[in-house]
Amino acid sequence: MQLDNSVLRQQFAQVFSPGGRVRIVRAPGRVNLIGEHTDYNDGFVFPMAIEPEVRIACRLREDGLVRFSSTMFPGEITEFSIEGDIDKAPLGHWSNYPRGVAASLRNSGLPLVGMDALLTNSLPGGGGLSSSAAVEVATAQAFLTLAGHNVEPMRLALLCQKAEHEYAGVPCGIMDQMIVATARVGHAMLFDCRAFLRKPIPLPSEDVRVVIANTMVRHDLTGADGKSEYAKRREQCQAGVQYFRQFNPDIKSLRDVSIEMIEQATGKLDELILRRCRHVVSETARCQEAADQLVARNFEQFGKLMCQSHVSLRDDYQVSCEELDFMAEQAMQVSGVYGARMTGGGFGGCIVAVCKPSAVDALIDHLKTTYKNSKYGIDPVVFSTSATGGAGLME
């Protein structure tokens, strides 16, 4: 869905009344090309900002009141004041994102103003393309624009991450907010999750295109013991760190473990823990090599690393599912596709594929047709995108 600022302005006037100076800000979604479940192990990730995005039309208020609405929830307006304590909405309510951002900005010492704000979104819901981070960063950009302030993008990302932790109750890493706030047009971003160092890597749209396919499924990640599969993976990684720390007390995370150490642990470390560690250690290495291959314009090798990543996520980390496996396998049947893999936390959501520009239409058609005609019988959302820039003011 292509967003239209004139339509957004009309919708804003219908919700909040016409008149006044209305500004429009945007923040993109993101996809991670490679480097999955490495962020909380101090590894590397390699995301890019994508064309689907969040936009907010906003207008200054003089009374310190914030009235926030979304086209996804017609008729619903959430209200709070920036001049008092900003209460949380019930857990899971969408308004915790703008509430949390306002609180995070104010608590950091940034003076805020009241506003009327209408949000619209072209990101597919539940697809793992970071609509939450896009909402957070766009909200922050709206507040800052109306207050006449600028904040360094990485600081803005950290403030939005804090908002998600404290108001949405999601202990997310920094990758999503980082790329949404700092992305560069035509580039992916190699990000060191330990040192917080960013390295933009060219992704020339004339040579390579990115296609994202949403399986439209999201499996329950809560086990019989009530503990999420995500939490279990984190605990298993930490168990691996404790094992390797016996031999080297300087090991702080799986970032400090080598593939040779993994091999030496075979038959000694619990097999399940070993497999989890092997994925993280090998994925961190793949992520760095993938960036090097992209710089060298070796798209074939970049694609092979993506495929290796999917196999590792499927077999060692066990966070894929049959729908993701089917999509990734089908993508590789199309001529001109370099590589494909699941992206995001797993157990549903999207795959990402990298291909020649001439292969885009064939790939989209093949994925839509085969997935619909398979036993799943679902119409998937499939689209191509180039690497876009980070959040900012549009008009």
Ligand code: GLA
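Under this definition, the rigid core comprises the largest set of C-alpha atoms superposing within 1.5 Å between the forms. Numbering follows the first chain given and starts at 1. The shown structure was predicted, so the numbers you read here are calculated from the model rather than taken from an experiment. What changes on going to the form predicted in complex with the named molecule:
- Relative to the superposed core, Trp94 undergoes a Cα shift smaller than 2 Å between these two forms.
- Superposition on the rigid core between these two forms places the CA atom of Pro74 less than 2 Å from its counterpart.
- The rigid-core alignment places the CA of Gln161 less than 2 Å apart between these two forms.
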Given for the second form:
Amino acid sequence: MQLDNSVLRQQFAQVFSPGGRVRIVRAPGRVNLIGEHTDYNDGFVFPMAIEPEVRIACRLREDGLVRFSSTMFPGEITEFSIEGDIDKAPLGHWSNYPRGVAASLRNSGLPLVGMDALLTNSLPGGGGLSSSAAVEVATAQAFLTLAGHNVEPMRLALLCQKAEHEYAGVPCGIMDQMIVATARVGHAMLFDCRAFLRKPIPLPSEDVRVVIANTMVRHDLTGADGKSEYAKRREQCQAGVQYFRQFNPDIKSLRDVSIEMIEQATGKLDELILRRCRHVVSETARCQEAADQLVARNFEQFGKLMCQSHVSLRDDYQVSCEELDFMAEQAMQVSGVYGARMTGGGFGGCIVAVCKPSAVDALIDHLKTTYKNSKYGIDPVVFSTSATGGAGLME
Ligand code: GLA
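Having seen the form predicted alone, I'd like the form predicted in complex with the named molecule now, please.
To see the whole picture, the full complex is given below, headed by that same chain.
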């Protein structure tokens, strides 16, 4: 779906009122090509920004009120004041994103203004393409634009991650906000989550294309203990770090653990923790190698690493699900496809495939038909996308 700014302006005038200077900001979704569940382990990730995105039309208010609405929830306006404490809405309510971002900007000493804001979205919520990071970064852009202030994109990413931790209650890593805020057109971004170093790597569209397929399922795996599977994985990684620290107190995260150390721990470290660590350590290595292979235009090898990543996420990290496995396997049946894997946090959401330009149509067709005709019987959303730029002011 293409978003249209003139339609957004009309909707804004209907929800709020006509007149005044209305600005429009945007923030893209993202897909991660490889390097999954490595960001919170100080490892490497390799995402790119995608065409589906979030846009916000916004207008300054002089009374310190924020009135925020979304075309996804017509008739609903969330309202809060930027003067006093910014209350949280009940956990899971969408307004925690604007609330969290406002609180995060203010608490870090940035100028904050009131605004009317209407959000619109071509990014499926909960689809594993980082709609929440896009909403956060677009909201931050809206506030900063109206305050006439500029913040370095990486700092913006950190402020938005804080909003996600504190208001949305999700202990995410930095990948999503980082790529949404800093992406470069036509490039994927190799990011070292320890050194905070970014390396844009071109994705030449004449050689290689990216296709995303949404399984349309999301298995909500919050356990009886109230902990999400994501939070559990983080704890398991921490348990691994504790184990390896016995041998070397300089080990701060799984980034400091080598494959040899994992091999030596076999039979000694708890089997489940060992598998989690093996995924993270091998994935960090795969991610760096994949970026090198892309630079060398060795797409076959890049694709193989993507497939290995999927297997590791499925068997060792155990964050895939049968729908994702099915889609990733089906993608590999199409000639001209280099590699395919689940992408994002897992337990549903999307797969990403990398293929020759000539294979795009056949791949999209094959995934749509086989998934629909499978026991899942669902119409998936499948599309190809170029690598877009990071969040910013449109008009
Ligand atoms: C989610 C998180 C990211 C990252 C991925 C897994 O998308 O928001 O920080 O941990 O899962 O790679």
